[in-house]
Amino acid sequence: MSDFSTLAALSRDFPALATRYQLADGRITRRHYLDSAASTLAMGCARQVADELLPHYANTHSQAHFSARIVNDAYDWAHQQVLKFTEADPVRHTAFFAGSGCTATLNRLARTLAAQRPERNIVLASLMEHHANDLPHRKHAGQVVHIPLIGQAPALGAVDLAALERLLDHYRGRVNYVAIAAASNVTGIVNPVHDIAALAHAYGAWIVVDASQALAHALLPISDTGAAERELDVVAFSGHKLYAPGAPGVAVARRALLEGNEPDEVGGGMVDDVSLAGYQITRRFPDREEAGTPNMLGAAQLGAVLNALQRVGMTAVHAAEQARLRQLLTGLAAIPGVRIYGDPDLDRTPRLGTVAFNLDGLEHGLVAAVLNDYFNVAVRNGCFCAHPYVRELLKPELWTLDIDPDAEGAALRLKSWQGMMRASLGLYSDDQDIAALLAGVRALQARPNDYRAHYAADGEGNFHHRTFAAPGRTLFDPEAALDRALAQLTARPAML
């Protein structure tokens, strides 16, 4: 292992930071990527690991030839990095990969845990959950009861622990598990997941944590003190939110939750023997949980990211982001007419690098379009796959809108206003990114009608520039890219 420990160097190791686009006013500028809560950019050194593995590519579950051995070792190494990153005991815990995000792992776990204890048909999920950690439990796990949050909208805080305990007591003996986000994908607000684990365990319930919005930003150990009662039973996350686009979804789980039960998915690689009369599932972890051909390259890339972050230290990563987050919150709060959602007091309510906001009198779709077209600031707008949470945050505003729901065009107006902006930070976010966002917000606040005149809204609440168009196919044409690659391929013999 090298002695690499420079956070500044790693934060610039993202090839996509050089991406430039032409704007509506003709300027060509660098993109300011503030959409990391949706997907992060690719870490260069980790991508290089996957690229160096590619010449050795072969399938797993064999030691017959050199390439198979190499890929098996790399794939095993990726699992080890997951366990080390979450400080999970490799004897008591397993890490397995599935799908292209934590949605796949959470659906599987919802089915598996529901089958474990069918008499416990209640799942408690927080009001702030992403659909990925809400809908699978609704579909597979019986009744979902939502846990309220501290405070009042729009300044809602973390999960209300007193309310959680009341629910655990009310449904005593019926709660199978608590499904909770380590941090909100809308506001970045952090939940005290280890405190929640201790509460859940006291009532015989398990805890399933969606860590997709947390692990790129802060350390999240399986147990914060080493005590079993504060241990997280399951941690799920997505590699594409951890600087490894194309990586699979991940779950870290106590083996005892999975042992003795048939895995939710069956197929090649997870059996020891198959006959016409039946099949024998392997007892080996994680093989039994990973039916089929795995995403070896994506897993290796994710393993490299986790290893690189451990070398730098998540304490340093978190401290640097918190400084940037305070800068962003302070800058937005200083602009008249900006409304920030979620409790903005970082000392009272910790949050990670995500801020949701709106501008008085301006539709979120218009703001997002202007920021992109004139300032090259990439942010996301809408409800962020967390509709109940966003509606709760917006409730005071929605009720004050002078809209007749039955009037013609009311649906469009509601769609245009029922959402918000979200700026989210990554390891690579810098002062220039925040300055560009704040400059765009100030300019839009100063001349809203001038900008609005350039746009028309569609039936989905999106705003399109009347004269400037930059559809994705004009910026990147996959067939044209293939044409260039094939041209280079056919030209090579003449160059030799």
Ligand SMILES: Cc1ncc(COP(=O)(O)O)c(C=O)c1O
Second form
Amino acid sequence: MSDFSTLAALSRDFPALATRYQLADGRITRRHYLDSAASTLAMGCARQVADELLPHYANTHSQAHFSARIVNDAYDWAHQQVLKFTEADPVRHTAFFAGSGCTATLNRLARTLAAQRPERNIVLASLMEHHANDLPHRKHAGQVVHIPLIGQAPALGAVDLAALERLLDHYRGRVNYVAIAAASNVTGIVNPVHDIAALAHAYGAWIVVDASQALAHALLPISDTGAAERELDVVAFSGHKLYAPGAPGVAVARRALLEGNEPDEVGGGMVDDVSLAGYQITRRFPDREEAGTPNMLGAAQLGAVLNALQRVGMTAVHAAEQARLRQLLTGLAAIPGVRIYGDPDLDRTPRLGTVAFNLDGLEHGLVAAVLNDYFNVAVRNGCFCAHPYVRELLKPELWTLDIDPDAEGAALRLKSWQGMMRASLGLYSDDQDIAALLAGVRALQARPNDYRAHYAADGEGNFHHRTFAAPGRTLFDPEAALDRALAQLTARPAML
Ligand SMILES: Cc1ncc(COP(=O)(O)O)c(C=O)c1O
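Return the structure block for the form predicted together with the ligand; the form predicted on its own was the one displayed.
Full complex below, order starting with the chain above.
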């Protein structure tokens, strides 16, 4: 292993940082990617690892030939990287890959944990959860009761631990598990998951942590002190939010939670023997949890990212991001008419690199369109698959609007105002990205009507430029890309 430890070099190792687009005013500029909470950009060195695996590509589940052995080893290595990254015990825990993201993993876990303790049919989930850590539990695990947050909208904070304890007591003996985000995908606010684990365990409940918005930004060990009562029972996350596009969803779980019941999915690769009369499921982890052919390339890429991040150290990654986050929050707060959601006091309520905000009197759809079309700033707007949380944060404003839901046009008015902007950081976010966002917001606040005149709203609350439309197919045309690749192929001398 080389002693690579340069955060600065790793932060620039993202080929997509060079992406440029032509804007509505004709300028061609570098894209400022501030949408990492949705998906992060691809880390170059990890992509290279996957590319180097390609010549050996073959299916796993066999040791018969060289390639199968190489791929099995690489897939194994990816599992080990996940366990190391979360400081899990490779004997008591297992890491397994499932589906194309955290949603698949959480659905699997909800079904599995419900089957383990059907008599406990209550799940406690926080009010800030992404739908992926709420709806699977509603569908598969019984009744979800939502835990309130500290404070008042729009300055809501983390999960209210006193309220959580009251709920655990109220539903004593019936709570199967607490489902909680390590950090919100809307505000970046961090929940004290190890304190929550200790509380849940005191009442015999397990804890499932959705770490999708946490692991790229900060250290999240399975136990912060090593004490068993503070250990997280399950940590789930998405590889595509960790610089490895195309990587699968991941779970780190205590083996004891999975053993005893048949795995949720069955098929090839997870059985020791099958006869016409029955089948014998393997006791090996993670094999028993990974039916079917796995996504080896995605897993290897993710393993490489986790390894690279460990070399630079998550403490350094976190410190660098916190500096940028403060820069972003201070810059936005200094612009008149900008409202930031969630408790703005970072010392009282820690956040990771995500900020949700609105501009007074301007629809979030219009703001997002202008930032993209005139400033090349890629942000996201809407409710971010966290409708109950966003509605709660917006409650005071929605009341002021006083929209009569039965009045004509009420649905569109609601869509236009029920939502917010989100800017989110990654390893590669720099001063210029933040400056571009702040410049766009300032310009919009200064001349809202000039910008508004260029746009028409559709029935969904999206705003479309009246004269400028980025020509999608000329920016990337898959068929033209294939044509180029095939032309290179025919130009190459035939190899015998
Ligand atoms: C906190 C959180 N949980 C779960 C998910 C779902 O992830 P995926 O779409 O990769 O399944 C997301 C995606 O935005 C998220 O932010």
